[in-house]
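The chain below stands alone and is given in structure tokens; this is the form predicted on its own.
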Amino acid sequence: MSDFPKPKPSFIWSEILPGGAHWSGVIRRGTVLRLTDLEGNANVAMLINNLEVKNERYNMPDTLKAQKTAFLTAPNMCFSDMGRVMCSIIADTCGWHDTLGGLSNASLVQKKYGIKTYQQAHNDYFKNAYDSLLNELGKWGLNASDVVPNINWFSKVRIEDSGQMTFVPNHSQAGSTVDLRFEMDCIVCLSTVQHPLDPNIYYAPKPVELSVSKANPVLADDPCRKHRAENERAYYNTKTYYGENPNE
């Protein structure tokens, strides 16, 4: 017999995404995507689209309004613009994830960090989140019109009484994780470029680990479903979209 340890039955795949990188792929319903901040102070900008109906996408205003919150953590759900749930936050050791601060762009990165081109630094050139996500969206037939208010996992942005947004440094510690149970088959696009409000004067994006495993069945008393009446309604809409009995 082999001496190598056998993977857990629920494990499907994992990979490391370096700092400043971008990635996209399909995350299937019934699976859990775990994001792990490997070194601390990571930022993962995410856009989510329905795999089948690509113009259905993550909707920040409805997600926050329906759950009466200004940030994301367990047991929040991420709603689509069709009133369905795309993924549910079933576990979170970080406690606060920004979905208001948006994305960096080429002008902002150049102003903050200077210029380091591909010809100078090859894959270590200074990237920005907007162009990184646009690059990934293009692989799926999507374009700039699909760049909507995104999620920034592991970043904390506090809203002051004046309305000003304040980035909170050193929020996410090394080893912080967030588990996303996908309720729809989704195209997920990621960028690990620094948050646009990060006051660090150095370009220092951090790596994360992506790990996918099979999800346990969603029960009637699931904390995400029961968090708000709107969550249960979004889950109902998602089940009927797939032609399934929403009461099972």
Second form
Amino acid sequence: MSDFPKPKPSFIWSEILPGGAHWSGVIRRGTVLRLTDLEGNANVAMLINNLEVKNERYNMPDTLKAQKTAFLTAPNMCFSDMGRVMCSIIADTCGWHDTLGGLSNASLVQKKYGIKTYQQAHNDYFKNAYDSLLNELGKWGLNASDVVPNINWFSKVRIEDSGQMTFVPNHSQAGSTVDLRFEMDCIVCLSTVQHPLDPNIYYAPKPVELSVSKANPVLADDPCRKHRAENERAYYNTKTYYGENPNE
Amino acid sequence: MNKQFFTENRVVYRAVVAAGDPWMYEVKAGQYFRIVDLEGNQAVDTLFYNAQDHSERYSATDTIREQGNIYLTTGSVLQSNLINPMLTIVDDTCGRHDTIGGACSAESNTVRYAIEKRSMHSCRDSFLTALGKCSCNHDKPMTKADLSSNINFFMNVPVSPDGHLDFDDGISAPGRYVEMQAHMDVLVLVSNCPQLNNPCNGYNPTPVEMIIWQ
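For comparison with the form predicted on its own, please write out the form predicted in complex with the partner chain.
Entire complex below, previous chain first.
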């Protein structure tokens, strides 16, 4: 058996996820998950749960409030609902990732693109992000109550002063990457279906590459920890959760 | 939905919720639900569930995306996670309400303010107190997993086009109210916010009045 794809030398493993696919797995503390938008205009809907205490999960309001931002980029951290850091954005060539637009669902996809069933199209059938994530959550004993406001990597939704939400097309370029250093052992669920506000009238979800490498140690002057006092306190809480000296 | 004129003889329920208290009650389809900010500048953290099936619940992201605007006011349709209309805001003397700021918790207070603030009273503790005592959930107990992103009635969380988000002074005032009509029987879960560390309720939590009428 020598047919498995070989990861690039710096990666522990890597895998290409086609457009419209869903995926879940464990990303360990101390590793970096790199998402690469291979062709441009990808969207990766993500939910994150703690592997050990599964009802601890990514919390959009806590993440945004603590960092006074309505979108994600480096050096933001993704906070859980328990005051801890799940992952840190240590590098980002895209610049803006959406946290407000939510997920497509079956009725939205049908209204926008029509119907294409598995029987008609085999694996090119039209999928939606809500059902896709429900499918992956179910594999870990999680369910619909765990579908909370998610992250949409590589998508940009601008908010006007009036509150109006505007999807910015052609935002992510081919080759854009975002590097997430995981600070907890997490279950990560993904869907590569198009963003629900993407104005493209065609169902054309894009592939992404997942690649995992070993993280460098997190130092006291780490830019994510130092970004705001809130980030340092959330990192402190994460250290105490793992029984480590939080002042190191 | 059409706004009906409020009269006392159509009131079926009325209660004052003290500052920092939880409140849980069922509003039937067709009924109107009014929250009055009695003294002004109070934040009312609110979640809605389909009373027949609690797994269907208010969804902040579906609500704002379907209306194309992050603020809630008259005409906003509050959507469930299945994108079904749960309630429509039919009257609003405040102007706008937040649904992306979420609810404070003991844990988030340690992050936002100081590690020592953990013991202070918080909204998610109020939510869990209400769920823990609720007689409506014997078949399928509701838990922390049922707490998704809530509405903050009367709260002001402006976002700018460059993506900056902030908590500002409230835009409410004594006696201002928001009123909505239910499209389905909804279980309402409220924390009348006890937050003392930011201006969401003017550093001074105050009571609100809940009125249900038909």
